[in-house]
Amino acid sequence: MKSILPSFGKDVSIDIGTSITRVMGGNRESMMSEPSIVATDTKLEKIVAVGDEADRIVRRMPDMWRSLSLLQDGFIVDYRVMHTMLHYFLNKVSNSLRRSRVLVSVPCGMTDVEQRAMMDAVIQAGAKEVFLIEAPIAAAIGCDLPIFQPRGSMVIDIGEGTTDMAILSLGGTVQSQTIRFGGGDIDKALMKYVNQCFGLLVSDQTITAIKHSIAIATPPLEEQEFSFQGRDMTNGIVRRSVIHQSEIYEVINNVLQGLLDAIKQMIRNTEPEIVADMMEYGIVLTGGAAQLQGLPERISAELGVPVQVAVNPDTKVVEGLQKAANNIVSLTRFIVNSKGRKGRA
């Protein structure tokens, strides 16, 4: 497959998300972003497309094709899909992959078996070397947090399927954790609410539109509403309805509690000196789901700690991986695992 981004250098970074995979080389202008899915023929069970093309095929002909995802709750569930996707993405962005060093973000607590499978897949795709870095570490590097200074820094990367959290200080990881919470949980809760309270069947795109338009994590100061249409679950007729922001807040309020509890527990298990640093310097949110309106304010109110969302939060992990590639020696202690083409780990 011919590279579409010949400007990619020898170092390639890949952030495999539950919904989106981002690949970067050289600089932010040479980043590729496509859905993390493959399309298969429903009869032959044969993979026919990956990424954007797979997404188009499944949306247009869902009866003939179905989508398969690499990850569920942030962890590998289909190794065949993993091999296919990695080979597709890595070869699409590099004409000289055999000379490339590839950095991959992984969730905290990934098993040795999963790590080896991931590295083997990258090497089989043709890479010279592969390095694994935990997602929140990469996010912290992407945010230029002072991780080598004698002060505590906390980053929370909220993706579609999982949330990765880490507290860093003096060039080391104080704590890191992956929890099964993400933007997809909000989508599922909203879908369930629309089904049960409105009696309507709606598309995933409608739920996404509702979330992006008026979803909020704090009590709304002024009521807003969103008009949408769906198919009546009793008679099949298409009808239009209106959902209010206060309703969405109540739905999201219940879903967020697991995230808030996990953050509180991590802070409780942290040394008081590090917590004092966080009280002063705050927590940084990254990941696509971090853009939920009112989320930093909600977390801050619960914890009594300043919270801010990074600029371009959805790309901070892959940006951090690329920065790490340029300083791999100084970041050795953050490398979870590594492997060269000759099989040395």
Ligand SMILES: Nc1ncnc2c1ncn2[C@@H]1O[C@H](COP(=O)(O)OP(=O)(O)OP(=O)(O)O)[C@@H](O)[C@H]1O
The other form holds:
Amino acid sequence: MKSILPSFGKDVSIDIGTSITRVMGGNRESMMSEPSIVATDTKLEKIVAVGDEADRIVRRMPDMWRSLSLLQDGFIVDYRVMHTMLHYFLNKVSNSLRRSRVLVSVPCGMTDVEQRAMMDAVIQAGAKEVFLIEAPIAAAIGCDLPIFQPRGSMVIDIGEGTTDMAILSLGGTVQSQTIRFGGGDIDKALMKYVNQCFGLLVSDQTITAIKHSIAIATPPLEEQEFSFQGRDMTNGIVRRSVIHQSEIYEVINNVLQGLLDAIKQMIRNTEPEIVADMMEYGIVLTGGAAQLQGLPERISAELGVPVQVAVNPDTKVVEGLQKAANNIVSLTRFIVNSKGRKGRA
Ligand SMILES: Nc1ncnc2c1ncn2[C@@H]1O[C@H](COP(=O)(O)OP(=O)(O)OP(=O)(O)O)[C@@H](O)[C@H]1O
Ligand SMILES: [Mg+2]
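With the form predicted on its own done, generate the form predicted in complex with this ligand in the same format.
Below is the whole assembly, all chains and molecules, this chain first.
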């Protein structure tokens, strides 16, 4: 396969997300992002396309092609999909993969077996060396948090299927964890609400449109509404309806509790001196779902800690990996595992 981005350079970073895989090389301009899916022929069960192309053909002919995801709740569900995806993405961005170091973000608590499977797949795709870094550590590096200073920094990356959190200080990890919460949980709750309360079947795209336009994590000050179309569950007729922001807030409020409890628990288990730093300097949110309206305000109100959302929050993990590539020696403590073509790096 001919590389589309010859400027990717020697180091390539890959953040395999539940919804989107982001690959970065060289500088910030060399970035590619495509859906984390493969399309399979429904009869032959053979993989026929990856990423954007897979998304296109599955949308057009859902009877002939089926999409398979790589991750569920942050963990690998299909190793054949992983091999195909890594091969596709890495070879698409690099002409000289045989000389490349590849940095991959992984969830906290990935088992040794899973780590080795991931590293083997990267080496089999053709890379020279592979380094694994926990996703929230990469996010913290991507946000340029002062992780080497004697002060506590906390980052929370909220994606589609998982939330990765870490507290860092003095060049080490104080605590890190991955929980099963993400934007996909909000989608599921909204879908259930629309089905039950409106009696309408709607597409995933409609739910995403509702979420991105008026979903909110704090009680709305001014009521906004969103008009949408769906198929009546009783008679099959297409009709329009209107959903209000205050209803959506109620739905989201229930879903958010798990996330808020997990953050509280992590802070409770942290040394008071480090918590005092967080009270002063705040928590940084990254990941696509950090863009949910009112989310930083909501977390801040629950915890009494300032919270801010990073600029371009959804690319902070891959940016952090790429920054780490330039600094691999000083970041050795953050490398979860590594492997070279002829064994361990
Ligand atoms: N403006 C927005 N408001 C609310 N949610 C948003 C917004 N923009 C993106 N999202 C949500 O962010 C999520 C995707 O985030 P991201 O790309 O970080 O996930 P991912 O990396 O693929 O998944 P994960 O890290 O969980 O494996 C989706 O649920 C998407 O709907
Ligand atoms: Mg992610």
